[in-house]
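One chain comes next, on its own, written out as structure tokens in the form predicted alone.
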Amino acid sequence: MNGNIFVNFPFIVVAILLALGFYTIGFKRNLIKVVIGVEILEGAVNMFIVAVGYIKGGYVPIYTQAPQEAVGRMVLPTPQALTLTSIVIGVAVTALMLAFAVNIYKHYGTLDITRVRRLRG
């Protein structure tokens, strides 16, 4: 149990970040804070994907002259590719959300979700 204390540490951090992101999205009324909550959720999901794909002592799959013991210990490249794709898509989504927030502020003069709902009608 000495070396296995921190085995689940990344998953604990992911759970904390997910809770923080959902709390921010659900209970904050400022649109910028909601965008930050979505970014926290995105970071938690990316961390989860990387943590699932981690192999202790694993070898890089692009290494062409891998030693014989590396045959069964190669790290799958799929989690890293999914994470990179998620980061790129997340940047685009964040830019879109912030553009919406700027337009809402220009139109309504506030970033408070409850005031925007009241002014809409």
The other form holds:
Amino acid sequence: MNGNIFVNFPFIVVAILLALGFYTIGFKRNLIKVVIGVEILEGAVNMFIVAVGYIKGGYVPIYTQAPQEAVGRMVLPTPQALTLTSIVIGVAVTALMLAFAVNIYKHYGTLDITRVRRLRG
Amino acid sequence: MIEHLPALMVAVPLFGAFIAPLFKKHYKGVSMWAALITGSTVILSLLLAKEVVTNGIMVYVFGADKPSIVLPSGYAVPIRIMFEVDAMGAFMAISATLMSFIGAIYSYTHVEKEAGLEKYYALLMLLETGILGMVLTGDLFNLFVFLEIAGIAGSALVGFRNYRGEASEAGIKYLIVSAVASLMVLFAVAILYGQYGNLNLAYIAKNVSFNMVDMIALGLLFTSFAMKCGAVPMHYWVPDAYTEVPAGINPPLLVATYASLYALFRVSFTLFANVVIDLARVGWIMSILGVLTMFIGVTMALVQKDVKRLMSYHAISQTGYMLLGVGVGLTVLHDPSKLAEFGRDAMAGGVFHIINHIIYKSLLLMTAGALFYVTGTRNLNEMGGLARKMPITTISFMVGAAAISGLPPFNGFASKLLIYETSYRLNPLLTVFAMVTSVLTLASFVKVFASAFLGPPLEKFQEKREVPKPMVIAMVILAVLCILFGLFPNIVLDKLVYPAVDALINFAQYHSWGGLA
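Since the structure above is the form predicted alone, I would like to see how the form predicted together with the partner chain looks, so please show that one next.
Whole complex next, starting from this chain.
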């Protein structure tokens, strides 16, 4: 019983973070908070990938000079590589979004997305 | 040389993008450089298409001694990044390279007065890289990476005119939509990875068992790609982005949108094609989404005053035709008699409509860009009597408007007729909606034509002249393509479209890594 909850714990956190991220993107009016919402979503997805790749009691994935007992019990390196890539991409996306936010503040004088509405129709 | 083509397709524009910022003080030079690079990718993509159509699917493996080695020695699963090019991917690659080339030529004068051109061209080539990577890759995570490259480059270009607040507004809308969509793609990829322990499209497709978790992954992928290609409930970013982007970027941005459509087809046909039962339902969802998209898009276009915005809403409505055509094909995918009867033709209509639409919508958006270049406004009520001042733009506009409304002998007619004929066989109601949409499209373009080009010459446009040569050349190339594709649709259909459709239908061929494993 106890162990079961512990195994699923990362996934529960992922679900909570996803809900939080979508709530932030959907209902917050400040542009910076929307950007933070996208970041929370990204954190959730990254955590999901790492959690998927984890093996309980696994070894670090180094194939050369690995100890004998590690053979067959290594954590897969792919999910960690994926997470790294996705973090790098996420930083680029955030930087660009914040640059846009700065520019919008310069032109509109506000970050309230209900008042940043020159494009309509 | 030939066997390295898939890698070169991505490497050449990427190289071009990294070299471009070095031309900081030479704006003419960077324009020429962009035209050179994009032009050479056109040649590469034509070679690639020839190779794929004659010799079948091409597999390129990164990190192996020979490009044809798929599996590492001693393992039974593919662990390397693979590019797998079938006819559908080659078809999209031709569209992407051609449109980037046209966009680079058009930009030569269209943006010459703006600052930061070296970044503009670098982003243009980066966008091309992203599209090409998306359509050529055979690896799910790679698809996500290139999706993000295209999304970031595209939204940076949407916000290129950063002295206008509206451009930043449109840019951040596009970026948030694309970031959320691609994060959900990554989530679905992680789900599939957790299930099957691999990222290779073909490998997962062979092993897919369609349990509950797979259904969630399919739903996430379907929704995200529909969001990125501007299907109706998630279409709100399209008009803003297409309106604010410089007109020279419109063609590659259109292709970027349809690269997401390609990914949608790839997911529903290749990735989940082994699932027999539920695929008809997915096909129906796609068809109904298509009908809704085309109808809502066109009704919103009718009331617009901004000429580029009007055309952007038409872009949404035309996406509906492609969804309808391919959706009809997907509905009958596992019913061989119906598939041979009308499913294959419906998909040909949908796929043919992609390239046709890219051509004439780029043409129309470019004429809108030319109007903006000359008059300095996009408001239809402030224009008038421009037909005598800008004869070539007027003729290009008429060709584009006739093509988008589906008048013979222009290219829109050829693909729309295929869609009408075949969707009628599935359900007549679908055809009724498609035809009403066509009529409404024609109506709104008559409105544009009357208010912008006809009427008495206005005082304030007295000394305006035709747009400069590079813009004219780009528009004329596209107008000629419109007419050629309309006059000889059979050549394009036989050489490019039917091979692409067959590549989608014969998914088993894709699953076997092009006959290697």
